[in-house]
Each structure stands twice: as C-alpha cells, then as structure tokens.
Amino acid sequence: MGTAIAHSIEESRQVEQTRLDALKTAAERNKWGQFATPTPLALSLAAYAHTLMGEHPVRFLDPSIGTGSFFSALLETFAEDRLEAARGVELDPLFARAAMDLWAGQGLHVDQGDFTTQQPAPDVRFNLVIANPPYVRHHHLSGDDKERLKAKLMQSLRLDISGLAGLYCYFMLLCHDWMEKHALAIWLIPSEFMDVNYGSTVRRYLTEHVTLLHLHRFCPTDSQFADALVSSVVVAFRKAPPPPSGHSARFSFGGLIESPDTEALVPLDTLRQSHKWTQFPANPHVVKTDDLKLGDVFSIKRGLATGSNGFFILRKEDALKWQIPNQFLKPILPGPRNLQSDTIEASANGLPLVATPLFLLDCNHSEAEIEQKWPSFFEYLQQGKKQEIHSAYLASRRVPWYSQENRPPAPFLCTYMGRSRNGKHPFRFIWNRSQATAHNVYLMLYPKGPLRDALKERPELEAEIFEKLQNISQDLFISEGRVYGGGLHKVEPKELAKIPAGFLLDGLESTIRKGQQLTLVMA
C-alpha cells in the first residue's frame, strides 16, 4: 500500500475515532474502558517494534484494536512486503465496524467480540502484539466474569490473581497463548501494576513467564490519555523463558521511549524482590535508609469513611435546624482545600478554629428511642433513609447505620492525595491541636511507644515534630506512594509507614537499634 493511501486511512481514522467517542459520555467511555492513543505515541511503538523485530516476517495482533491506530501505524513503519497476517479483536461492534470498513483490503481481519472469552486457532500464532488494551477497573466487572478470567489464567499459566485487578491484566496474561515462541509484545498499560499489591501477578509473570527487555515509564505529569486519570507505562517483552542468570531488564523515566530521560539497566533478581519498581531506575534524590520508619513511632490510619459526607458531616445552623444533641455531635475538619492554615489551632472547649465549623453525626441509641426523645432528629434520620443512605455499603454495615466508627482525634495529619502544581507540594501535614477528627482525606498519625510517652511529658515537643515533619522530602512521598495521570499522587497509610523517620529523633537524642526495642531518651 503506498505513503499517500496509507496517510488518507489514517486521516479517515482520525475522524471516525472523533466521532465515535462523541457517541459516549467521559463516563461511559470510562465504564468500558476506550482511551484511544494518540498517533504520534502509535507510532512511537511501531517504531519501536520495528527496531526488536529484525527483518523477520510479521503476525500482527491486537486484541483490543478499537479503530486501527496500532495496525495503522504498522503500515507507516514497516515494509508492506513483511505483514503475513494481521487480527485485531474489538468489542464494541461500532468501532469494530470501523475497523473492518478502514482497512478493508489492507490485510487486517477484525473480530468483533470479546478476546477474553476467545480462544486461539491450534495452528495460528503471532509473533507481534501492540495494543493497549481497555482500562477497565476491578468495579465494573461483575462477579461472574472475574471468577471465569481467573479460572482460564490458571488454567492458562497457573497464575491466581486477585480480584482487584483491572481488565489490562487479563488482557496481557490471557495473550500469551497466542504468541509463537519467542515473540515480540509490546504493552502499553497504566503504570500502576508496578506498586499494588494485584500488579504482583503481573510482576511476577514478567520475571518469570517471559524475558522482560524494557519498562518505559512517562512522566506522570504529560498524560498519554486526555480524558484517563492514569499514568502509562510501555512494557516490552518476548515470549521465552528468562534467561537462567545475569539478565537484566532496561528501565527507563520520562520523554519518549526512544529517548528518555533516565534510564538505568536492573537485574532480575532486584525486580523478583522488589515490591515497588516505579523506584527504578533510581531516584538520585531519594535517600535509602534502614533507619527508623514512619510506622515505628506513628499508628497510622485512613480518616473516617462516613459512606455520605454530605449527610452524616453537618454545619452547626443544619445541626440546629434538626434539633441534634450535641452529644451526637462531634467536631471534624473540613478538606485540606478549606484550612487556611497548616495548624489547626483550638477554642477553648477543643473546637477547632476554623470558618466553616463542621460537625459528625454519630450516635448509638436506637431509632425508637429517637423517635420518642427527639422527634426531629428522627425526622433527619428519616430524611437519610429516604434518600438510601442507610442502605449503602458502609451505612448498611453499621449498627444502627447512623454511628460511625472510632476516629479519636490526632495531633498530626497527612493529605493523602495531590498534585505538583505552581511549585506547590503533593502532600503536606497539618498540625490538629484541637479536639476535632478528620474524614478520610487525610491520613491519621498518633504517636505510639516511647513517642507517644515522651509528648505526654513534655507536650510542647508537637511543634519540633511538626516542623520535622514538614521538612521530609517530596522525594520520599513519591518513591513509596503511586503516582496517577496528571501528576496526582496518592499515597496510602502503608506507605506512609515506610518513610524514613530518625530525622524525627534528631537533636532530641535518641538511640536507635534496628531489630530490637526502641528506646528513646529525650533530652
């Protein structure tokens, strides 16, 4: 096919894909998981392929084609002479149709259906896979479907994985049975299999079901996909046995793949014990210590998940106006967008001073007993139940559905989600000196052990742990925590645990042995 037919395809291919994601909402193309890649990145990776592909003959396949970008690209970079053969599968029967009118005559066949529950021809194997398969989340598959893919990838590759994974990884595991023997494929996922705990299958069928040649990871701040909030990742592997010893695996940060910004080479045997590998190649300023941890001197929880913000957290006027006792009422901070200050700072009574006081509801008598007491609260609980709040997950899971778990306050607090905007951190810590609590967007720190002793004496140490804490590196946060599109980062109450923290100790004379009983002598 000559230059010029090719470019008019893919010019019609660029319409059409327009058009098509208009016919759904963001929310509908969220659900089933289309993100379409951008042209320039498709043909990044058939670039790519074409370097790791030699002058072998091609059998391309892509199991979830969407409209061609994959095999469009294919034919701007490789010779027309080398495609043997090329399938795509595609679920949605509109962009199927698509597919099937594009490149008509072109060499591609297209099935429309779903690959998951496809089953490769005995004597068919492909030797290239590019795709980027649909990011579906774990919540959008139902029960049925996640026990069915989990009982053909152990019946496949005699892998268990868990139920929080996303559709990306059956996609990838279940194609490995259509690969011939030493096959190039070339995945581009979200990046976060590389830090949760359900990436583990995946991590583990890299290092030992395949030879991984290369992770590329993009900078979480230029998003591949507009409309996705995840960061992207392209994994290149071929279908063999990794090597028996002294294979290393390229990784590589930032720009394009071809030429990134980073990179650094990784043994197998680092990846196989590695836990976290958006750590590699390494971050110069991230500083590796087997000192004290976070988690030896805080206990450190999610805030309270009330299930409805909007109806379990009140104003003192909406309290008021339902006639509420304040004994049902508890004092809790508003977002981190609506703190003025990093220090929470206390009336007398311990309610913080903050401009809007808000207050959780939580109480434990019964409705009948409310209903005869305090009729207008009853009527607010009523007001709840009409709306099915009592009915929802976490309500639902609560006796009576109107309290709420135990969330004493902390003095310490940590935002657990942000993003690096105009020079401004991810996270950052609040000093809480009042008596209120926090919901679960922050992170609650209570000191413990020989920590939690020492404030007790001397309680005027909060404001120098405080200030430690402000200080710790951004760098940290980040090589522990996970990273989304746009540069969102998140980090969880276990990761936060795994941040260095002698720094705390430091100046109040501390002695640390690693393995046994901490003890701590304060100055």
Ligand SMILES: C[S@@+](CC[C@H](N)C(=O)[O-])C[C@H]1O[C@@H](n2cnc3c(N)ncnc32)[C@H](O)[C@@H]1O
Second form
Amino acid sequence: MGTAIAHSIEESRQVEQTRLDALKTAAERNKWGQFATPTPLALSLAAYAHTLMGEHPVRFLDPSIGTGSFFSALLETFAEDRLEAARGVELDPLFARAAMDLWAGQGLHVDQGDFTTQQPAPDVRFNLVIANPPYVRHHHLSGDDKERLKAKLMQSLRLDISGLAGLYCYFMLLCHDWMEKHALAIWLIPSEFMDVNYGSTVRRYLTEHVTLLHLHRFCPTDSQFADALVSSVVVAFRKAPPPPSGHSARFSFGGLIESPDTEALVPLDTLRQSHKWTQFPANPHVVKTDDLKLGDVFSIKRGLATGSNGFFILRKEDALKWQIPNQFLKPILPGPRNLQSDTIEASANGLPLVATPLFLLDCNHSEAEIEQKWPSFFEYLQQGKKQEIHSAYLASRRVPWYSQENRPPAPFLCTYMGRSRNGKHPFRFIWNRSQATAHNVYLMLYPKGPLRDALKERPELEAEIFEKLQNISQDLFISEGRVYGGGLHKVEPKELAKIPAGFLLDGLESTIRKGQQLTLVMA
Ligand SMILES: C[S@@+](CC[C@H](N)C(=O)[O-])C[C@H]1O[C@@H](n2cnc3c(N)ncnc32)[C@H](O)[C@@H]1O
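Other form of same protein, the form predicted together with the ligand, not the form predicted alone:
In what comes next, the whole complex appears, and the chain from above leads the way.
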C-alpha cells in the first residue's frame, strides 16, 4: 500500500534524517537519545500493529517522533482512510520542523516540546502508540528533572520509580494517560529494564496495570539493525487491566517480530514472581548434539553487497590519493584468491595483515557537506557519478548512495562459491582474527547462543572451532549447496545453516553446557 506521494516523502525523510544526524556528534546524539528506527524495523512494527488493530480507525501518537519513521510506516501499511488522527511530539526543534514540513500534508500534527511536561487534552485520547523513546540514561537527567518526573508518575499511576531509571521508562509510563481504553501500545526500548532493579516499576506496570501481549527481544548478534538497537526489545500491550487469571504473554527472541527464532507463552504469575525476564523464552529447545545444525550455533549472513566493488573498495594508495578521511574507510578483506593464508592475523589496531590492504568506503554525510569539507573526496564521488555508480541497482537504494549495509566483522567466513579440483574442497573456511568486514564473495558466520557465550569466556576456543569447520566433509556441502556448470559450487546462507554441526561441539560440550542441559536458540 502507500501512495506515491508518501513514498516520495519517505525518500526525502531518509535524506533529512541523515542530514540532521550528521549535524551532531555521537555524544550529543546520545544525550538527546537520537537513534532513528531503521526503515525495515519501522515497517515491521507498523505491520504488526495492523494485525492487532482490527478494523478500527486509527488515532496515532508518537511521543518522540524524530523525522516520523513510524508515521511513514503507518501510511505504507494502513489504508489511507484508516488514519483518523496522528500526532507527534518532538523536543529537538530541527527534528520537529523536519517532521512538520515532511508530513503535515499527510495529516500529522507535530508539537515541538518535551513530552514529559505535556498534558493530554481531556477530550483527546489515542488508540495506537508506536514509539522509540529517547534512550537517555539517568545520569543525563538533572536532579530537578528526576524529582519532577517521579512526582508526575506518582500522580498519574501511583507508581514509585528508582532514580536510576532512564528517560525511556518515564516515557512509557507517562504515555498511559494519553491512551484511550483498550489502546494498543508498541514500544521499542532497551531490554535492560527486563533484568535490572530500576526496571521493577516498568515490570510491575506491565503485569499489573495493562494487558501485556508480547515481548520480542532482538538477538544481539543480529546485524540487520543499527548498533543502537543491539539490545532492544519490542513491548506490545493494551491499556486494559490484566485478566484476573490465566493470562500469558508471548515472549520471543531472535529474528523478526513476525517470524521469531524462538518463542514461548509465559504466565503473568510467573512474570510477577520473576526479577529476570530475559530468561524467557526459557530453554526454548533442548537440542541433542546429534541434531545440531550450523544454523543453531551461527547466525549466517552473506557478506555485504556494495553494488560496485571497483568503486567502493579502495586500496590504501587510492584512498590517500583522493584524501578520503579515515572515518569513512573500513578495513575489508580481499577476495579468497588474494588471501595467502586461511587465517587472517591482525595488527595491534585490528587491521588485517594481508598483502594488499583494502578499505570499504562507507559514509553517511551529505554530498553538500563533503563538498565543503573534503573537496578531493567529493571529486571521487563525482567520478563515480560520471560512471553512473550512484544510479545502479544497489547504490540507488541506499541513502546516501555511498553508504553501506551494516556487517560487523565475523570471526569465521566461508567462501560463497568454489570449484572442486583434484578432490580439493570447493569451499574454504577463513579464520578472521582482524576487525575487517567482508563482501559477498564470503558468507559470514557469527557465533550465537551458547557457542557465543563459550567463546566470550574462552576466546582460545576459536582455534579449535576453526579447525573443526575446516574438516567438514565436502560431500555435506555439495549435497546442501548447488552445482553449476563446470563443477562450480555455490552455498547460500540457508544451505550452510543446514549442515550438521554436532561434531563442532565434541569435546566442547562441557564448556557449552550450562547447568544440566544444552540449551540452544534455534534458527
Ligand atoms: C530514539 S529517537 C526516535 C525517533 C523516531 N521516533 C524514530 O523512531 O526514528 C528519539 C527522539 O526523541 C527526541 N526526544 C528526546 N527527548 C525528548 C523529549 N523529552 N520529548 C520529546 N522528544 C524527545 C529526540 O530528539 C529523538 O528525535
């Protein structure tokens, strides 16, 4: 759905978001809690809201609207005539202005100001809140602010809260008064409140004041979302007292909210008695090591697709020649043919020790800013434009076109394609001990679940795991992957994930076993 106008405003919004983000340093953005929701996640939450809203007309509120990513996602997801009212609040005048300029014509009303000081008008109540509130830590809140917020919370919900609570807790709790009865709320917040003492007020609110529907926690090693969302959880509830008995909330983990890796229903009574909610879904699957697959112990992703390696991947001398600032250059591994060894060692600052070091161009600044500050780098981009790199399929879908997907370095890589010759293994595993990322000639293997925990505790196990990966029989690969003409084999992430991996844990089980059972998060 979504009209052509809304699509084109969304494109402008993404450009505006990048421009406004670049005006502040990372420390300033931290203080304001300014981390925009990535578009795919905003769309996923809007789609989720759509499934829960039934046929009701929507009166939408976003108390920290930024440039309006959720409003945009609603326009994309709901039929145009379903949106009866839409309102956003935003403290930063630049973001408030941007949201107004972008979306006023689509029916969004924006108030510039501090949401926590505002009072809902008695006759206005919203039936849908989707919010990604500022993740401002308590030490950025003044003593006076805390007093005021605590007093307001006491007055509204008769709840006391610890002085260590971050601003996001107050946002969620104070929003209660803005919602009408049975309104749906979907909050994207840090998962910290699930386990720490200061989170007890939020946990109490969710189990005693409203009807908790679902908590979905993103897998911290999942690289599909920006870094700021690494430990985030989506909390969905209705403004209605919890049913007197028998209610369970859905707890899910990993993957997307619409297709989580694991899930379980947890009775409210269990939640009320528990101080640590990240234990749910508890022991989702107990897997016998015989049944274990690579996808159970690794998150497997294709390396990043630049759209034009020749332009976006540079040698050091070219980066120097064009005076591209270091901040826009990430180390990236050369293709497998140019790797002399299967183990990539690193320099003290994490650079891979390879014959020809390469760098990935990844920049979020606007062209106007680049032109002003780094004219030679700007000239390089213009050369790219002359070659129409910016309008090619992948680059034209990125904003700006010279930014890249987020693919943190992975400790293990597997070549994506290979040819079997003279009984040689067609696929090669690489042990990447550097901080270099990789492009899509590789699959990237990020350890997850108990394997990740074990490696964190005992990093020296990496060598053992690597050796075992190298010993995977090539027949297994070939049966899971595909064969092309001339004996060329390809293996996709999903295919690699299906390869049995019980042998990986032989001898490691005592490290990986936690308590009595080997518990694994299934893919
Ligand atoms: C995490 S961002 C989310 C923005 C947007 N909703 C999104 O999802 O992309 C939080 C936003 O809240 C704004 N903000 C910070 N403190 C605020 C306050 N006290 N009242 C209203 N907005 C605030 C920030 O400027 C920032 O734009």
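Heads up, when I say rigid core I mean the largest set of C-alphas that superpose within 1.5 Å between the two forms. Just so we're clear, the structure is a prediction, and the values are computed from it rather than from any experiment. Numbering follows the first chain given and starts at 1.
Check your understanding: Rigid core fitted, then: does H439 show a CA shift of 2 angstroms or greater between these two forms?
Key -> Yes, H439 moves 2 Å or more.
Check your understanding: Against the rigid core, is the Cα displacement of R337 between these two forms at least 2 Å?
Key -> The answer is yes; the displacement is at least 2 Å.
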